[in-house]
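One chain is shown next in structure tokens, namely the form predicted on its own.
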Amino acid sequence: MYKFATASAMIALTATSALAQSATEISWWHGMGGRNGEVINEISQMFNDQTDTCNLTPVSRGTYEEALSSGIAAFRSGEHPNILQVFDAGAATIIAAQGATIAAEELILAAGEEFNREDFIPGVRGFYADSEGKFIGMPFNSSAPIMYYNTEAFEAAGVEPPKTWEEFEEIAPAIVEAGYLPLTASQLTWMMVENFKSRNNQEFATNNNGYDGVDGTEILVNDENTVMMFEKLKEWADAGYFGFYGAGWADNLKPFEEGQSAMWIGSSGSFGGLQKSASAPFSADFMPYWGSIEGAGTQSFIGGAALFAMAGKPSEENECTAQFFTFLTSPEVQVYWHKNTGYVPITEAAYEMAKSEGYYEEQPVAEVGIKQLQLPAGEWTAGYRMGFYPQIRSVMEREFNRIFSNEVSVQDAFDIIQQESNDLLQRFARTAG
């Protein structure tokens, strides 16, 4: 059991003893700010309270994108952090560079400390694990994408919330009829493209979706289900029953924001946000998938990031390192997070420790996200691994702009993005190799 700080004690950072100053240093690089940044710093704190021989620095390194490009110049010059957060889309670029990493699993066994992967959510498992199931990276703000709708909107349009995008476009008429836009969703890539697969158990990627290997991998997106899903959009947008807002995320939030929209494609993890900025009350459930398609209703994949382990370390550098990973994933701490920031807890024994105080029976949306990922596996649900990621995001961002201004159709868009990805995923290979 680890001892919680004062909630001064978590905020003074810049407290100094003896033992701190004689303790090992390790260090913290990140991309998150706001209250989530601050948590950081509360748990970096309370790990440093608890221990005589570490003395851990969390040190904000802006976005997640310049935070991996950051931690990523500073190994090349010897300069790196001890712990890195690398975002989902950045795990491959990571996890390819050659020497920067050690991975979390041997790094907490070598140190003595005790680790199972048993003990973590089943969809949390196999995101920033090798293709045997190890762990590379630490999971860590771990979320899922749901369906958060206002109870309002469906008490007036007299519909339940739907369980599949058949159900959706039953109930659409219905809901604008009431005077609601009935859906919009936030970053199209992760929810309707990375979540499409996994949600559908599709393929996206050979090389066992990437993970068997970087040489020869290619995305495949032009498939007929992901393009039906792509023009069952554009079709509902064209009758007013979606609304696309761009690649901002903040944008396609606004009008579930303002009581506008009747349902929102979203973060699990935005769920202490919303309670805060939500005019209308609002509830929460799985993402939809597609009854139609064989297999479907699988878990979803993870968003956020985990943390790395950064290589070219001396030993007793290292052992902190572990064993800050392994009071990260302790059920107190997680639970912590948890309540603190709207991310799953990644273990099934902070989750239990959450269900016993009673927190899913006063926050029930809280728990929708961790039961997503609880769905039954798929063969294509662990997740993905492919180079050169954040650009391919880029790519598809850019053709989802035309699909919806009307200057491409969806199979020309899909066929584009096939193509540019793949050239990508290529040189990714000449440059990894």
The other form holds:
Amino acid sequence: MYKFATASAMIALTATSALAQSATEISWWHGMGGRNGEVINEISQMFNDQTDTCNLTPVSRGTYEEALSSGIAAFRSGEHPNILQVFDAGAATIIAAQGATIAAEELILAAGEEFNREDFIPGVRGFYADSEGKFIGMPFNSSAPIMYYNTEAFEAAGVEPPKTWEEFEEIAPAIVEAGYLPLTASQLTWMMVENFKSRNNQEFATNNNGYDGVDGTEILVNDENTVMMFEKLKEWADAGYFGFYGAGWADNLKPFEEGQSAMWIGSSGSFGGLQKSASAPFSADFMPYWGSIEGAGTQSFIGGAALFAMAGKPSEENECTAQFFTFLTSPEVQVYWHKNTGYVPITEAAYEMAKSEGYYEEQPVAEVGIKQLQLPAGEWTAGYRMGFYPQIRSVMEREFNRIFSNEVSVQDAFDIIQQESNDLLQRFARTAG
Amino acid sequence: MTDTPIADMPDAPRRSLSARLSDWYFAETPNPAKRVQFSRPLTPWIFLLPQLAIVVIFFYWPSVQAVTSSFYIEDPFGFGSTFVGFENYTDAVTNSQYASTAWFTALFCVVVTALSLGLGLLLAVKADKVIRGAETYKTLLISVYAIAPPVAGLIGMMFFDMHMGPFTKLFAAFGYDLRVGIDYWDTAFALTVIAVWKQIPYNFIFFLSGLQSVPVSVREAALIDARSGWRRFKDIILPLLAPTAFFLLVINITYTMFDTFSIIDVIVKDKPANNPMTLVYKVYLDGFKGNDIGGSSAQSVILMIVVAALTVVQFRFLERRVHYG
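Switch from the form predicted on its own to the form predicted in complex with the partner chain and print that structure.
What follows is the whole complex; the chain from before opens it.
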């Protein structure tokens, strides 16, 4: 009897102490699958292993768009996660909803952790920050659009990879001669509109590219230069210099993977995948710009996504979120993420660490994206902020298809994009009412 | 009327289902006139409650919410909203893309319904005549039905892939550059082929069972009256199949309007660009990808009204021409 009592007392004791020690649960919804999703799980495990007080559970919610929609739906019913991953095009939606999130910077400082904007590489600082530079979202997986090229094709053609689009025009005939399709590009909205704007330092929207507020923000895309970029693309497509395979990412990547096209404009984050899928040896360089545009050759916008700390959570959970953000930006974790996914490291310290480890001597392609993000900044290269931007991208995709199937002239297409996008932006401004 | 020989058959005047059910139910009752009554008025409501709850929670409540939010322009997170009256509706219907999507949806409904009903019927009639290996034919024809729409879409996507799809290569052999995903009508063609292929087995099953329930005696009697196989089919079989066909018509229109969603999603790889889509897909795009709740709600309310109107038309006008025997 005595033994039994002791035993049960022991059990009770262990149970209570386990309860007292039980970690604060926090959740993270993201939109990544495949290898990237696995790396997210690994990083979460690493975080849980080094803390006793917090337990982070990552949950994949499908694609970027699906993650954002389910995050929104969950927020409306009060079931939202602590951390939500939101992609570049959805940034305006979540940042405009003040009260849905706690600014990452404030969250980290409130938890007594250190935070320094200057720790981050310059190209990353602006995109998810407010107009004063305060970090609203925590930059996470960041990528840049870069130009991959098939080294065999360039050897066969006897030419050098182009730095500018003018050089591209000069060498394209030689590449055709050598039996290759010179150029393909995935997601023209990201490459040829958004990052045409950044690489060539062009104003993208009024109100300081949209950062100064939603009221009266207007997109600027039917200007001379943007139209010229697409008139050239159309001209190149007709001349056999450029292959357009619709709006799908993979359809435009395939000719490069199969060694048919000599250049592909893709994401720096595609590097990991391409190493497995490309049939020809390849290298990479910065995405070309126009030599004829004054002040061009600036850094590109960061693509990818950021993490947002959702509001309405108890303070001990917020502290865990802050700890995780600090953990995530530590050089070791950044380098691990960088090497395993191909996304760029977001802090100077992480970049230095990868350099000192000799990673870029082994894999020079892995450095192209981060180098491009560190090119000189211009007046318009910090980022853009436009509401309903996913729909604006859809409008562009629709018109691009029409351009390349000869249904509409480039100028008319961009007039339509300008008009419909501004209608959407006006609509978005009214959602805040 | 060709009805006359049928009426003379001993088992021809088939009674309605409810009448037969009540015969069966009251067969043992000493007093057939007495109806079963619940002794307490509340009891039937308790039995009804689960079903009512499901209908209210999953149908009426969301519908009411959709109608409400269709009058607002709303911040997706639910912080701010502006009452705009019917503006979401006028914006939706005046949008150039909405009009073209509506036209495509109508056309798609007509073409897919006609083709899948027609081909389903043709295959059922032919399979009904097969004697040797009939089971194999039927199983092969029906098996496609077991494929889920997204999988059907994936299979279709492989066939129509612009780089290596066998259909793309087949068309190329005839000198046509099939560009599914870029060219509007090429994509429409691919969508139609996949949607019809997916729906034929369903129609086939129902038509086949409809055909098999036509009494042999009726067929034999008809054989005496008409030598032409087509006339026998047109005058005897088809009217007897009419209830099945009517049911299938409703189902097929619903299928084309709503269930082709996943096929479209797979084919356009969730970037519709200039490719054709249905109204339902547009509701999804604007609401779930674009987070424009007001605009998307207005579109879904319009869709509800269209479907309600369509159902009324079908039952009021078409059903009158259908004989249930």
